[in-house]
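This document opens with one chain alone, in structure tokens, the form predicted alone.
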Amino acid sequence: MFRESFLRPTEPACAVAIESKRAIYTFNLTSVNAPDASSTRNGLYSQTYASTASVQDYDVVIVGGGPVGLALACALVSPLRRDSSLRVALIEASDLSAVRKWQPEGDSFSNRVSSITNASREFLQGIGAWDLVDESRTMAIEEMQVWDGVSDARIEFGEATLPSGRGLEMARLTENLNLQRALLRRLDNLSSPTFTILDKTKVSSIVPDTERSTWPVVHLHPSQSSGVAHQAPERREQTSPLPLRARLLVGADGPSSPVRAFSKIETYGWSYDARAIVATMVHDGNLLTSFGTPRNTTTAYQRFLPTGPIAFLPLSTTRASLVWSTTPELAQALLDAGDDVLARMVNAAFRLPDLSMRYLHQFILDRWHAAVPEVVGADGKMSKKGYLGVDEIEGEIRWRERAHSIDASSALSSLPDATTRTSSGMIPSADAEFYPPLVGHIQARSAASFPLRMAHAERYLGQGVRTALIGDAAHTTHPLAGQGLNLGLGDCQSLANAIHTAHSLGQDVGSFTALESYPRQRYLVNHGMLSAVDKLKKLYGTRNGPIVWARSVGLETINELDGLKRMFMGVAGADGDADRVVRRRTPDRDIGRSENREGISTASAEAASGHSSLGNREEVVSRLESTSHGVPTWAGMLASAVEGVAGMVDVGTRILRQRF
């Protein structure tokens, strides 16, 4: 937990709030006494207070420069907005000249890249950031094939589930780095002068302030102070950054949030015994249908294997991007083994049964653990690349399809043989739009992995400190359901939306009365998608035969309604949502939102502050469950009605072995 202490200071602090006085408060400071001896102990104060006598004063500032940062100081600082007169600062420890120089080569892809949902979409376009977002490099999802690895039991998403007059589209997948340009560059054509952006710059300290003790000042690193400070509408050197003080300090600032420190905000969460494989996929784009005709590239596959699901996500007509959830041990043998063993492996983990999945995975494991360590590069570092041939994979790949009876032409046939076979121009097999493409291989240096786990913060506002948290300093979850960044956009859009109503109606906008509809609009519809996102993880990761039996039936079930996948896809995002885009509101229409100003839902109420009388978050979450939407995606309510089944036949065996 974050915590410091700082030497008594040698003058009264009532003298330094009158020293600090600034036109941009519409009230009266009051000033603090010093406290008195009795209230320190050797010199040191029991609570840290901040000297203001040189700060600059913002009303929002906001810590982390990612896309949900980014995002955050759009939708404030947009001329759609009347009251767009917010002084905003956003700090950054990373360069961000390099995001706005980013200029990649046309066939090469970033392998970090998100799923924009249309409701997210709309948001992007109602502040103005999606028109600079660079489409050619965006790629449409018009169909989706989801299937077990166990069962081989599937549920298709395509035109005839999206939800009405919505077009093709469910989603729309970009680099990362694509959207951070295109918002960096929305806030540079802005040329506000109420903004500005520290970059490479970082938080050395937040502390409380001393006139006013539950305002932050951020203090930023000595050690880059040199960092250019972007202020509109002109650019300056900022050699000695000053401490920032905000009204509401917003942590954008990742999973391990100092925001979120400096508030003392607990999480809840684990880490999953898994790692994500990310990388980007080299494929034929020439590919015929069974009917001859060209092949669409514009559908996404997803195979729920017992040691992690594995998505192929098209980013071009001839790229793709890999997201593979597995074991670390393996993920790290996987990488070791070279870019060819893995394209090798991701084409058979789409296609073999998992019997032979098990095998190969074994046999990789076998083959690393007894590899010699070599030392690479100049630094001494251990590694064990190369172990593996992919001559030694293939064979073993040939040899598990015979085993299965896996003809050479069979849509299930994951050899390179078979990329040249169809690239030729011979009609594939019937079932061969199951399947993702042949990967040919993989594009240079973009194979990696990182760790995987959720956590959720138990609240999103600071108690007495003028805090809230956003995105990942809020919330972190799978990969599988691709909603991680639709999230924390919607976080941004709720908050925006709280900070604007307020602002209009003349209330402070760091108030816990001003933000409160916040965490009240945005908390259950995260804990939904987390929890549905974990359980989902947990209902494919078993082999237990009647678990298998009941999420197969409840898939296949599911995918005979075609009204059913309509209504999921539209709780997912693929219906965009007007009343979403970030806009002014009247004051009324806000006040009618939140039902009443000073007597809003106890549950709401207490869920917001951290403050329970019903003793823990469990009770508080299912009490707002009785009034809030559903799970708010199609993974989400899948894994709640296939849970559903499998907690009945887990019933069912218990009775009959207590009567047996």
Ligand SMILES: Cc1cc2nc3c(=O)[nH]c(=O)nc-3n(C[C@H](O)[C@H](O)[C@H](O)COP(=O)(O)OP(=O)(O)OC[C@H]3O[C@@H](n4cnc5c(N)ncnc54)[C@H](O)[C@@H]3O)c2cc1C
Second form
Amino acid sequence: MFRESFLRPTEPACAVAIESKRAIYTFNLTSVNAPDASSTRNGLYSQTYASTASVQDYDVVIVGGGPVGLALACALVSPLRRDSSLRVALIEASDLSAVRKWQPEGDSFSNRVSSITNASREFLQGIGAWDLVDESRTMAIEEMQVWDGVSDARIEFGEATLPSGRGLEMARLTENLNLQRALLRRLDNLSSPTFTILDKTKVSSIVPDTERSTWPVVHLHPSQSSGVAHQAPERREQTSPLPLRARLLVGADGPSSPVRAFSKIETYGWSYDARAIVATMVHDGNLLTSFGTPRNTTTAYQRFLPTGPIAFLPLSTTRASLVWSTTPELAQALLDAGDDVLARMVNAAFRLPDLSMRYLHQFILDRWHAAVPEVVGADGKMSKKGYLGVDEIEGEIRWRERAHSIDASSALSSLPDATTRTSSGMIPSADAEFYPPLVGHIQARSAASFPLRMAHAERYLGQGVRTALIGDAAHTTHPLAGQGLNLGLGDCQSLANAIHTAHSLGQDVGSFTALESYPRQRYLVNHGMLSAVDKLKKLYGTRNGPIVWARSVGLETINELDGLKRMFMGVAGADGDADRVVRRRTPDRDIGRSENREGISTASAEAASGHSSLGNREEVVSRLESTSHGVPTWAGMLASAVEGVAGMVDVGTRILRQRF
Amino acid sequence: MFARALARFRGPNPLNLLEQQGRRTIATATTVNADEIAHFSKLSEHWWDEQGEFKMLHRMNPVRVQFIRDRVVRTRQDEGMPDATDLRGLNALDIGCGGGLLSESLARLGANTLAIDASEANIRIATAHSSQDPLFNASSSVAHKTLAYRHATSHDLVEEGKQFDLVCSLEVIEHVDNPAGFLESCAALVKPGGHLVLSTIARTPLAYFMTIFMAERVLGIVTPGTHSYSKYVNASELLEFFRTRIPWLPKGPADPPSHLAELRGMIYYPLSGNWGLLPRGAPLALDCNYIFWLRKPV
Ligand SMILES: Cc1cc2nc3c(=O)[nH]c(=O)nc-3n(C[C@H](O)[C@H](O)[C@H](O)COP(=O)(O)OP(=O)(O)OC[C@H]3O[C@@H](n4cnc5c(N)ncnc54)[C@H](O)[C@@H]3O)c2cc1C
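Moving from the form predicted alone, what structure would you give for the form predicted in complex with the named molecule?
Whole complex next, starting from this chain.
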């Protein structure tokens, strides 16, 4: 009777739609003869009224069973105090039993790999999931080599010369599937009566609840996942599951988030007009240093080419993951050319000067454009697969190497004779460790590509609609810093904390006040990371002389000044022990890289003074935010450096302006 | 001159004033102020707008609930319930519940909660809001918490002879007439050995500046007229009241022992946007918003 006064002005129009929704619920009720497993477990549905038996109530409904959604579920489903647990449901369109059953052969690796930072790993340990990750399939990163594709200016992170002989772990490369499987196992082990997974189920629509205008109701339908349909067609329910009414609806539903659309939250950002080629690379692990000792296999390499960064991320002593961002056209041309050509090009892309890479890219594109598509497979799909021979690309690379007077004994040579040279136990040249091991071949069917974009939701909490966004639903970033998933896990931790605190204090966990600490803790941190990565991407996307000079000086300066490097590491939130992560380079290893050392050191003094004020400012911001997931180590540091040198505007004020 | 200004700010103790004017008995006293009821009735539809008029109260709520929960849980643990973590099984009364911000929290923590308010509009809003929540809506399958609202005054319940394990009246004393009579009715509603929790604002220049000058006039986050400075009660006055008029606490200037009573200041941190309890004995801790817990002797 007094509800009218409660409706917001826009709502009377919804009343009709809402009424018809009720009719749909009732219809569902009569067509579903048995309530589904989750509701019978509580035995609550038997004696309820028809009107409410047509929805299932949950405190938290998570849409999306990617790594971020599963991690949130793990964090919320507590093994303690079951009687007062939150009722949690997770909806995932795909078939999660495929993830549960994932059982790869020892030396084959999935192409979707993420570097899990120490902060993320601690969080995963805390929720009991990391112990279920198959650690033998993960790889610690103890050292990073990052360099400029145009000037070869280089920065190193890591400590390979600790007394213990062991380095300090900066991050751990982990297959996404390995992590997802662990999270699912954890949830299965908890077997909480108040938690339900609805996989093979798609969200078809989200509408405000009938009477309770701020409570969202999620309508579902079974997704047509072909994988299981043919095995047990009779088991596949044809009826839709009951709609779920959520106190809090969490969108962990990836970049095109339906929860974000329902919440009417805009995102801003742009497509990078780039794609990332991913693949699992196979190499001969039997490598030596220039001192004849076995070479460290815990080093990651990344070279910033003007077309995009290329990264070599070790997975085992003989396997590594490739993430090569480049133009969409070139990505397609490289994938069409086949695994062997891709392997040769990867080796060249880490070694040949920019000029030659440009030449090779053009060579490939010309051939690709000229090739005539042929029909492949039974479905009549057209493709240019195999338009380029391995010997052709080898010939081109050989020619380019000769033009730069790179001989077969040089670390810069990537041809087959170079491969035999290193594996035959010969002591390599002094700079061999600057470059990743030579890739022998690409693991079959592992090469693929993904579009890249930067996007940030303008808000993380819906206004008056009981929704929150986490992970890629809230933000996507360029993979060059390997931070996408880590940011998402940081979101999980913060949101789960807010929910637990509110729940323990009898607050409504779907209310804005209860969740406010989540965007407060995360928005600026994420924004800082996204814009730092965005700037890095743009800064390194140019061949413009002064900019290349400035960014190179910045990089070299930081690399030389341990104090400064440490400071950046501290600011960047490295594990308290920044000292040990930063290694001082020995002068003799610099030979041949920076000709004009005098020039650089004068410039470095200026750059240093510029950096320190920037560092302080960032430090204040990071102290202020004081979350457990600070801007992660090397990327944050590099970004700070680059920012100072290029004289870019204060991130802080811009973020603040955009946010508030 | 400065001293005169200060004296003006100190004002008379509202708990004594009425005593001097001649005692009224609890049974006949009416503490409800008609203007205050009209004021809050007018604002009632904003109770659950978390960004609006009652934003500060929404943000204050978790701290108040934590204070209450921790005091009650500690006593339960000390007195034969070592596993107690919440308010399960207690009968609680929320006097002056407004839109039900505190009442819903108490009920979620397991207390069988009755919430009363002198404004019928408030009770309507509170009822409408809690019925949206499946936890409290008897027709939902997950309902298992009890929360009831009544349009009534504390005196009505005293007359009915009701008593509760936990009686809360937060941010209410500064809005009633005859606060002394009101406190007596609150006290009468507590079972022997039960808990009484009160919160209000101190009558100090600081409180005037924060709650009236800044909140009502400068920032406009609270509707002007919400607070009347002269009705604010100082912590020392409240303590004295519960030593002499209602002798629950031992006499003397010493702080009451922590198993019988606790007084804590509350402060708003604008940067993090939340309220917190000030440490015991912090300077000026009790000079603005504060919360007071005490037990009725068995
Ligand atoms: C090439 C590449 C390399 C990367 N490398 C790294 C790295 O090194 N380190 C790192 O931290 N991050 C990395 N990332 C980013 C990382 O992969 C993502 O940030 C992460 O996967 C996001 O997880 P998520 O759970 O938020 O979203 P997603 O993994 O996208 O999961 C969303 C889920 O929601 C489900 N869903 C969507 N809509 C519906 C619907 N309507 N109904 C039901 N279910 C639905 C989908 O099925 C999906 O399972 C990389 C990304 C790319 C592209």
